[in-house]
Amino acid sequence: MNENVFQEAYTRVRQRRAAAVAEVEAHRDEIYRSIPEIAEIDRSIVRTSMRIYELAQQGRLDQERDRIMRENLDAQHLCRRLLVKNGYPEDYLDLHYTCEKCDDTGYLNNSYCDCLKKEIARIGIQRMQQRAHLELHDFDTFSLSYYRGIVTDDGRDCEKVMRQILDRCTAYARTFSLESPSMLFFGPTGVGKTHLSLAIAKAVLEKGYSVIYDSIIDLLGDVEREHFGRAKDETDTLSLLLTADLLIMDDLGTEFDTSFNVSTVYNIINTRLNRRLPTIISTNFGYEEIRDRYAARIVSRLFAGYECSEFVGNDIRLLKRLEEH
C-alpha cells in the first residue's frame, strides 16, 4: 500500500473524529449557557465519577455500584428531558461519529476498519482519475443525428438502435446502485461507446460512488509494473480494480496478448462478477473476434454475465472532421 495514500486516508478519518468532538463541545457550551441546570447535572456526574474512583481504591465499589449507576442513569435521563423541554433533540449532547463501528479511529479489533479501507480506495481511485485526464461527457451532448438515414448490412435502422442504447444507458446511470448489472459495449470504432461510458461515469460519480475509468491497456500496464516491482509509486491497482463501485474498461482487445494479461483480465471479470460489482467493458471487436481472441472462460462470462449492447453506425469522429472542412 502506498504510504502517502494511507496517511492521507488516515488523516481524513481522524479529521472526522475531531470534527465530531468539536461539534459536541460547541453544543455543550451552548447548552450550558442556555440551560444552566444541565451544567450542574454534568458537574454532579463528574463528581460521581471521582467518587467511583475513590470507592474502587478503598475496595468498597461493589457495595455502592448499583446505587451510583442508578443515580447516573437518572441524571442522564433528566438531561435529555430538559433538552427536549427547551426545544433541542434529546441526543444533542451525544457524540455522533461518521463511522459507528470504530468511532472514526480507523481501527477495529486491531485491524483497519472498513471506513479506513474505503477512504484508502477512494483516494487511490481519485489519483487514477486525475492521471487519466478524463473529459467526462453528458448524455445531452450525445447526438442521434449522426445515425440518421444509416442502415446496417442486415437492415437495421441505426438511429433506432442507438436511441434504444442511449435510453438504456441513461436509465442505467439514473438508477445506478451496487446491484446494477455489468454491461458490454461492442461495435466498430467511433460509434459512441466511449461517449456513453463517460456519461455514465459522470452520473455515477455525482451520486457519490467510486468509479475507475481507463483504457484496458493502461490499467493492465499499471498492474504488470506493480506485480513485477517496476513501479516507483506502489499503488495496489489490481485491488482498486477489484473493489471499485463501478469499473469501466475501454478498448478491450488492444492489450498485448500475453499470459499475464489474459489471466489478469479473467481475474478482474470473474472476481467482480462473483462479488456482484458492476463493470462496463467496451471493445471494437464483434462477437466472433472476441470468441477468437479470448479463452472460452472469458467469453462465457462476458456474454452470459453482462448485458450486451451492439453499437452501430459510421465513425462519428470522422464525420465531425468532415463537417469542420
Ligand SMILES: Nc1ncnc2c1ncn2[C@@H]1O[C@H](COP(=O)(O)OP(=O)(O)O)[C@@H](O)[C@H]1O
The other form holds:
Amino acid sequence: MNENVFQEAYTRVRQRRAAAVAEVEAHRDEIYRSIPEIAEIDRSIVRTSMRIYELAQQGRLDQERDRIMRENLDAQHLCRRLLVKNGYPEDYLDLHYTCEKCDDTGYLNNSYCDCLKKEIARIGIQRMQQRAHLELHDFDTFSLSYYRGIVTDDGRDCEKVMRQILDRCTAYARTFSLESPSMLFFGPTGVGKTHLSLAIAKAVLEKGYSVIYDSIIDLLGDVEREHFGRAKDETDTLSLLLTADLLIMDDLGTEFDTSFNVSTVYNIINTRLNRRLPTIISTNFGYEEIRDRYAARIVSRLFAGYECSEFVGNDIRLLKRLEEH
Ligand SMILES: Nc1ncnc2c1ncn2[C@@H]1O[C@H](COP(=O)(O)OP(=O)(O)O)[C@@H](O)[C@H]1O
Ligand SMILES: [Mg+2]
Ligand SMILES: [Zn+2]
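Could I see the form predicted in complex with the named molecule next, after the form predicted on its own?
In what comes next, the whole complex appears, and the chain from above leads the way.
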C-alpha cells in the first residue's frame, strides 16, 4: 500500500465533505430566492452571533445566554416550519455528511476514521486487482491435466494430490467467512500456488470481504518504509495487514533475512492468529527449509495454526512454454 493509495482515499473523503457543503450552499441560494423570510431569519441569526461575541467581550454573556439561545432555537424552528410550508423537506438547509462519525474529515480522535480506512482498502484492492491480473487466475482456468502422469519421488500421484488441493481451495473460497482457517501452501516453483491464491482472493473479494494480496517482499517493503519515516497522514500498511478479512502473503522466504523482517513476519502471523483472522501464506520452501530459515516460534505457529497443503508437480510455466512451440 503506497502513499498514493492513501492520498487518493483521503481526497475522496474530503471531496464528500466539500460536496456536502456545496450542496447546502446551493440550497441556501435557492431558498433565499423562493422564501425571503428565511434569508431575513438567517441574517438575524448572524446578528445574534455578533451580539454574543460583544457580550462575551463585556463579560455579560452569562445573564443573557439563555434568552439568546432560546431566540436562536425559535428562529431555527421557524425556518423549518417555513420550509415545510413551502413544500421543502425540513432539513433542506442542514449539512448531510456521508460519514456522520467524522463529518467526512477522515479523522476521529486523531486517528483514521473507519470511512477512510474502508476507502483505503477499497482502492488498495482495485490496485491489487490491476496488478495481479486477477482475470487470468481463477478456478476455471486451473487445469489438472498438467499434473497427469507425474509421480512424486515418494510415489504419490500428482494429479490426485492436486485434485484434493483444488477441491479444498474451491470449498474454502465458496464457504469463506471470518471463521475460516489459515492455510500454508508450500512446494516447488510453478505448480500453481500463486494461481490458486489469486483464485481464492478473487472469489472472496466478490463476496464483499476485504482482501490484501501481495508478495511478501512488497508488503514488508511498504511496512519498513513507513516504519522508518512515516508522514503523519500516510497509510498505515501494517495495521491494514493486521486487520484485513483475508491476508494473502505470497513467496514467503524470498524476503531479506533482516531482524526487522523476521519480527514483522512474526508479528503478522501471531497477531492474526490471535485475532482468528484467516491468512494464506505460500512459499517455495519445503518443510525443512522453513524450519531452518525461521525461528522456532514462527515455525511452530505456522505448522500448528495453519492447514498445510503441499503442492506437487512439474513447473507449469515451463510446460506451457513447451506447449507453445
Ligand atoms: N493447474 C494449472 N492450470 C493452468 N495454469 C496453471 C496451473 N498452475 C499454474 N498455472 C500457471 O503457471 C504459471 C505458474 O504458476 P504459479 O501459480 O505462479 O506457480 P507458483 O506460485 O507455485 O510458483 C502461472 O502463469 C499460472 O497461471
Ligand atoms: Mg508463486
Ligand atoms: Zn468517517
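Owing to the predicted nature of the structure, the values given are computational and were not obtained by experimental measurement. For clarity, a rigid core is taken as the largest C-alpha set superposing within 1.5 Å between two forms. Numbering follows the first chain given and starts at 1.
Once the rigid core is used as the reference frame, the Cα position of Y92 differs between the two forms by 2 Å or more. Taking the rigid core as fixed, one finds a CA shift for E206 smaller than 2 Å between the two forms. I31: CA moves 2 Å or more between the two forms after rigid-core fitting.
Superposed on the rigid core, the forms differ at C115: its CA is offset by 6.1 Å between the two forms.
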